[in-house]
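Have a look below at one chain only, the form predicted on its own, in C-alpha cells format.
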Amino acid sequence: MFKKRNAIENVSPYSRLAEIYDHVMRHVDYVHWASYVESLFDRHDASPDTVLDLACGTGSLAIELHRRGYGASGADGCLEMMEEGCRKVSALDYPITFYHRNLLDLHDLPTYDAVLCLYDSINYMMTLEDMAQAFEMIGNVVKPGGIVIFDACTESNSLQHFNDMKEKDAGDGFSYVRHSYFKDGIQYNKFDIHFEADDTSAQEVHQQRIYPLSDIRSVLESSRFEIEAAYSGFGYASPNELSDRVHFVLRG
C-alpha cells in the first residue's frame, strides 16, 4: 500500500530552505566573489577594516572575508539563515557576528568601512519606493567616505537563464523542485522540497522585481551616495541592459 504524503506547507521565503541552502547554492564561487570585491576595493582605493554583508544568507561570504583578515558580520531578514550561519561559525570558532535585520530596517547595528550587498539582494526590494528606503538604512551603517557595493541583475538575466528553468535535485534526507520564471518584470522562484525525516513537504515562492539600469541610477542619484562606478558582470567594463549582473560602487 503506499502511504499517502502529507500536504505542501506554503511558507515564508527561506523559511525552510535555509535547512538546504548550502547544497542548492553549492554552485556559487564566494572565493571568486571576495577576490572581486577585493578588487573593487583596491580599484576605488578603498581598505577598510571592517565589512558588512547585507542579506548575507547563511555567511559563506562573510566567513571567507574573514578569513582574509577583515573584521566581517553579517545580517539578513531571515532568522532561519541567521541560525544556519550561526551555526556554521560557531563551528570553525571565529568571531563573526549576525544580526537579525532586513534591508528595511537596519536599526541599532555599527557602522562598517564596507558595506555589500550582493547576490542580486537588492532586487528583492519591490518597489522603488523601497529600494529608496534600503539605500536610506545603508547610508546609516557605513562610516563616512566609506564604500558600499551591491549588485543587481538584469532582465537579459531572467530571460537567458531562469525563463521557465525546471531543475530537480536531492541531498542527505531531502528532495526538492524548482520551478523559475520571468513574467512582468518579476523573476520567481518556486521551492517544493521535502524532508525525509519527518515527512513534510513545503513550498516557497520568491519574487525579484527586475529594474532598468535606469531605474538604478535614479533611486541613487536622490540618495546619499555617490556612485564611483557601475560594472558588467565580475569585470571593469560598463554595463548594459544585455550584461547578466552590475556591480555597483558608491561612496557614503
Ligand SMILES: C[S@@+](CC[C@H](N)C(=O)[O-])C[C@H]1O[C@@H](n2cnc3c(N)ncnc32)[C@H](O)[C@@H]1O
Contents of the next structure:
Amino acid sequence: MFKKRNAIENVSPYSRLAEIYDHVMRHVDYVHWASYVESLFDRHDASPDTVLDLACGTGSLAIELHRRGYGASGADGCLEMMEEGCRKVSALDYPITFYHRNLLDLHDLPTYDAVLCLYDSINYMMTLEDMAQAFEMIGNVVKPGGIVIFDACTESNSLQHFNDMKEKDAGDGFSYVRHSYFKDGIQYNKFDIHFEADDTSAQEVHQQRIYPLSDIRSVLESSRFEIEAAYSGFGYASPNELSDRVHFVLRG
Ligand SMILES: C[S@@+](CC[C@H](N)C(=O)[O-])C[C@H]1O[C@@H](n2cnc3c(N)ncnc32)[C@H](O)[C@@H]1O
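Could the form predicted in complex with this ligand be shown next, to go alongside the form predicted on its own?
The complete assembly is shown below, putting the previous chain first.
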C-alpha cells in the first residue's frame, strides 16, 4: 500500500522557509556583504556605532556586523524568520535585538546611525507608493545625518537567474523544489517544501516587483533623503539596467 502524503498547505512567504532559509541561502557570502557595507561606510565618511538591518531575515548579516564591533539590531516582517535569528544569536550569546516590524510600519523603534535593507528586500514593496512609505518610515529610524544603504534587484538579474528556473534540493529532514519565474515585472519564487519529521508539505509563493532604476530614483528624490551614490553590484561603478543588483547610499 502507498502511504498517502498529507495535503500541501499554502502558507505565507517565509513562514516555513524560515526553518530552511540558511540552507537555501548557503551560497550567500554575508562576510563579503558586510565587508562591502563597511567599505561604503568608509567611502561615505560614516562611522556608525549602531546599525539596524531591516528585513534582516534570520539575522546572518546582523551577526556578522556584531562580530565587527557594531551595535547591531535586526527587524523583519516575518515572525518565523526572526525567531530563527533569535535562536542563532542566543546560541552565540550575542546581544542582538530583533524587532518584528513591517517595512511599512516602523513606529516605536530606537534610532540608529546606519540603517540597511539588503538582498532585494525593497523589491517586496509591490507599488511605488509602498516604497515611498517604506522610505518615509526608514526616515524615522535613522539618526539625522545617518546613512542608509539598500539594494535593489534589476530586471536583467531576474531574466538571467529567475526566468523559469527550477531547483531541487534536500537537507537534513527536508526537501524542496523552487520554481522561479518572471512575468509582467514581477519575480515569483514558488517553494514546495516537504518536512520529513511530521510528513507535512508547505507551498509559499514570494512576489517581488522589479522596478526600473529611474522609478526608484524618482521615489528617493521625493523622499527626505539625499542620494549620495548608487553602485553597480558589489563595486563602485555607476549602475545601469544591466547591473545585477544596485546598492544605493542615502543620507538621512
Ligand atoms: C530575500 S530575504 C532577505 C533577508 C536578509 N536581508 C538576508 O540578506 O538574508 C527578504 C526578507 O524580507 C522580509 N520582508 C519581506 N517583506 C517585508 C516587509 N514588508 N516588511 C518587513 N520585512 C519584509 C522577509 O520576511 C525576508 O526575511
